[in-house]
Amino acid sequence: MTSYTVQPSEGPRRNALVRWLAADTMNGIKRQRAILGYTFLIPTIVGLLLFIVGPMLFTFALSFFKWNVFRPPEVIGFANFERLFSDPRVFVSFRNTFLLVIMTVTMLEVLAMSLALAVHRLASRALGYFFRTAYFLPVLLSGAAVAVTLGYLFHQDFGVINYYLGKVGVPKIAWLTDSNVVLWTISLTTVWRNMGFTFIIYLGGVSSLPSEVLEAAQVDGAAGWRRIRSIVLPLLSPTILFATVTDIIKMLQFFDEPFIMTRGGPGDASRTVVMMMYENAFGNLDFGYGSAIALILFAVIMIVTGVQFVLSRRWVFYN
């Protein structure tokens, strides 16, 4: 019987071969997982390219043309932007939009945070679920339906709101036809419809606050407004930043409420930037000018968002 003796150098070679095979197997598994992950991402990537990136690039290119669909596009360079910066109605629409943003976002943040703090303190879980559902329900409604319904409620002559105000001696208010009141009407409508989403954001932030910090503050005697100002607000600062950024981006694109409730009136008192873009592009078939307005609005949104993140370094605490 022939015996076989393992050479001293054969053991390390075999171990190296085993390690190489194991590493190659792991790399193959990682490669397969990566391919599978990218396969699942393909529909999302295609959707982003077709419905977001593509239209953005087309809008950018179209802003340098004059086009009304019926005639071939005509290159006019920066003429649309020159017209935009000399159009007083555009500046009025930007002013209205910024006023609406300031009023709406301020009410949204204060009201949503207050309600989140109140609901979080409820002892009854069933009652907490009820209020969460009740506050979030308007978010699920159509913006057009909400605008039509509240437009009737705010009607000066036969609206329910003026009817009950008259019962307590308040004269009728021209909610939708007074240039000094109409922005407040639109802002209140928007707050009622969107408050539930911001409320859920703040409720999640309040629920994740460290209980040991709050209990220590209570032991030290911090209560009421002092506790909210010194403990709760700093801990909630990342949530406040997220809610504020998302709400401002959303409200800079005001369209449903002013378009349906007032058509931008009286005059141009409630006309917003998106309404100007829509009216020029789809009403007047001036797609080049409408694209130029859309680009300026996009630039404004980017600048405002960037300023928010820069300023957040002073008041947002992540630890």
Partner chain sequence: MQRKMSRREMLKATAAGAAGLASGLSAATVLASDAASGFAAPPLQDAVTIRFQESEQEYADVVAAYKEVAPNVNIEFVNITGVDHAEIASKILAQLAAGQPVDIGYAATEATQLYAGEGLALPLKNRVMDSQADLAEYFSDVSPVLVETDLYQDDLYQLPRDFNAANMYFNTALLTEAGLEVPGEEWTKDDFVEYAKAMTGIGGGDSFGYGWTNRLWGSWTPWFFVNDTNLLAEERAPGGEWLWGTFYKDDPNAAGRGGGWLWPAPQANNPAMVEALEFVVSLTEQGLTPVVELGGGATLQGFFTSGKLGMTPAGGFWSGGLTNAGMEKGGFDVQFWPKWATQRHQLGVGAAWILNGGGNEDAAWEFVKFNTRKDVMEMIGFFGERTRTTPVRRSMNNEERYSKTGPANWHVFYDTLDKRPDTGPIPAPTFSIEETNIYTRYTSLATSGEMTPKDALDGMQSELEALYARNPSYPPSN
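With the form predicted on its own in hand, show me what the form predicted together with its partner chain looks like.
Here you get just the chain by itself.
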């Protein structure tokens, strides 16, 4: 008599799993939706892990090492941070960066908002398009090209700006070689190149102001500065918050203009934090120290942004 042994097949088990996933019940539908959702999220999650979280973790780890690419990394604990907090040049670079942020963001916000209000009031649609295009054009230019060109214009002895100032009796200004002036020069250059983007944000905000509120204010007799201060600015406050937060984050990472126009000089008068980080990591081959500077800058950006959001509760009106 022949006996047969039946091997358990994968089939029924797989079928059970499929049946569980495809179950036509409320829970089954929830499961299917969840799987679909996670499937769509996978590319983003992988991208985030690979290009943002991974390098951030690596930078964090690297800040505890001494590493110059050629030799094996050497664990040095908190030595990079101890060195950083006793390095006067790092403090100078943070001071320069904060001064640049204050000067640049103030000019950017005031100018961009004023121009947006002015352009919005233009009766001629053609003129409106012209000014929008004109203000936005510098944003499309390369930062390096702008810095090189404006570097020539600001040259103390041969620059066009001092030439025309000389025509009206103003003595030569050391735009790029005087410690008291150089940050202003870099700030003006940055404002010129970046104002278009902030301007567009404000123009969007101004265009969406509720007309009935503005008309009611007009009927109540609010005009001029009073209208701007009491009606327009509160209504624009969410736009102001967004523009200010993004501009501050961007400007805390100042690099192109000072690197190309002054190389951080004279001395360290225009050296920014990102320049310090770059020079230490890639110039001096001290990747650990460069990473430590990067981490501190990251923390500063986080704190500044957090403070802005906390303070915004007092002056931003969403309704």
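Whichever C-alpha set is largest while still superposing within 1.5 Å between the two forms counts as the rigid core. Given the structure is predicted, the values throughout are model-derived calculations rather than measurements. Numbering follows the first chain given and starts at 1.
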Note yes or no: does the Cα of residue 284 move by 2 Å or more between the two forms after the core is superposed? no
| message | Please state whether residue 48 has a C-alpha shift of 2 Å or more between the two forms, with the rigid core used for the fit. | response | yes
Would you tell me if residue 34 moves between the two forms by 2 Å or more at its C-alpha, with the rigid core held superposed? yes
